[in-house]
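Next up: just one chain, as structure tokens, the form predicted in complex with its partner chain.
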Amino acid sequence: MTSRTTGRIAHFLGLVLVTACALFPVYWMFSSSFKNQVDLLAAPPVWTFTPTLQNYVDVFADPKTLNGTINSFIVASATTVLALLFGTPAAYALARFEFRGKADLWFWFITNRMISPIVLALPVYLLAQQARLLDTHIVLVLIYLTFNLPIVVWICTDQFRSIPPELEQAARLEGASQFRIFWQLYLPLGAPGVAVSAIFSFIFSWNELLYALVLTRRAAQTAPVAATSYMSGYEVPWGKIMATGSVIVLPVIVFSIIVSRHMVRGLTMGATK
């Protein structure tokens, strides 16, 4: 065998153990969510069981996961349109005008990106409960914009940049408005990415436990609390919770394959291109 047949076979090893660890703990997770009480707790763990979708009917036939769903991708739904509406003009502006402070802004919206969200949790708890806002949907859509309307701004003037300067000043010599030149030339033209922008913004709210931990109890609790507050009972109902989590991340997995080649830039704000 030559050496660089020996290279190939390691090269290709080396791929499969990635794969492997990198799938393994959602794998198990998945799995674990068709198994019945007594294969979750065999000891050691079985890896070959008879499938059941017990643990399905179970968790959609309590209201808190179904209500955590609902309230979840309503949240995230909301505040994804909120961030779009207030991002991408902010994107054009940041995309084709030089203005003083321009810095500063990027620099308050990275700061946001990086925050703690128990940093704002605390004071936002006591605000929402004067105005009596604890455990709605509206303080979650709102809070969300802190994360959200950063990553909208920074992939949108990102995607704008690209546009060619020319269609605008063909634009303005006809006459168009500067506000329809950012209606129906940067919006249309630059739709992936703000396509791409609205997975990360719904991703991110969709995932997010601790401002909804903290501003929630019943009513508007979203699927990712739903799924915790299984843990605090004297028993752990273990399958409900892997088929929770399972109903949690099946979506965010699909969403984030769709974004696969832009996801170092969402996470990074674009360090990397």
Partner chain sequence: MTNPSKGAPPRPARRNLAYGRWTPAFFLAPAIVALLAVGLYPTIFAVVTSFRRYNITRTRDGFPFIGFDNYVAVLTDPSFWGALGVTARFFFAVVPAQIVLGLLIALLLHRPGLDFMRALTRISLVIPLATTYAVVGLIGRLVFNREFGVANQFLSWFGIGPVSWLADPLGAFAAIALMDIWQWTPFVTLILLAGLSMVPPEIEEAARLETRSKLALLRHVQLPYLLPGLTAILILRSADILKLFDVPFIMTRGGPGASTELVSIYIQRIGFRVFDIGLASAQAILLLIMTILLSRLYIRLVYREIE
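Having seen the form predicted in complex with its partner chain, the form predicted on its own:
Chain only, nothing else included.
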């Protein structure tokens, strides 16, 4: 009993340590958004301070923050919807059908995540310039699909493979069409994987900075780009940057809470048989 209790205590302390390490940057960002510039630049760091809302007042008074947040929401939502619309049928086909080149197609989806965005930034910029798509939502949605679609296919394929094929056979005996089997059987049973892939797709699109910085100017400027625009060669207003970062993080937290009931099951799929 003593050994078991010690193990539980050690396990608990380990979880507390990992949780603290994960949440500390979030705490530091939120707390810094309520500090003035003097407290932010103090050395050693100031832990007790008089909070101020001036950073948020300045951020929301600047129209580029609101416009950037709206642009980020449009791009992230459109990317997530399109990634699910195209990715879930592809995942169903990879999970349940055998066809020539299946292994190569699966390998192509997986290796798309191995390409560094900085390598593609210049070619994508030149293509967007020739297509006259610079500073538009369309170019961001298209480029974000290139790294979000493989995520949806990857996660949903494993989720659909865990569904017993006997259910599909029974549905066929009842006269269900291929689309009806996918829509009414695989999507509801694969909801955890679909939800997790939607979360990842939304977060990656919402937080992306490099492509948005290269491909946008004003009209389609996203929230992360708006946050970096506060920096100049003479000043780095960390209070405004942290306040903008807090505004950027909040929608993702709300979105994750909405679909949280599917997250645990979706993230642990395949862990047990």
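For clarity, a rigid core is taken as the largest C-alpha set superposing within 1.5 Å between two forms. Positions refer to the first chain, counted from 1. Quick caveat: nothing in here was measured; it's all calculated off a predicted structure.
- Once the rigid core is used as the reference frame, the Cα position of L213 differs between these two forms by less than 2 Å.
- Relative to the superposed core, P45 undergoes a C-alpha shift of no less than 2 Å between these two forms.
- Relative to the superposed core, W28 shifts its CA atom by 2 Å or more between these two forms.
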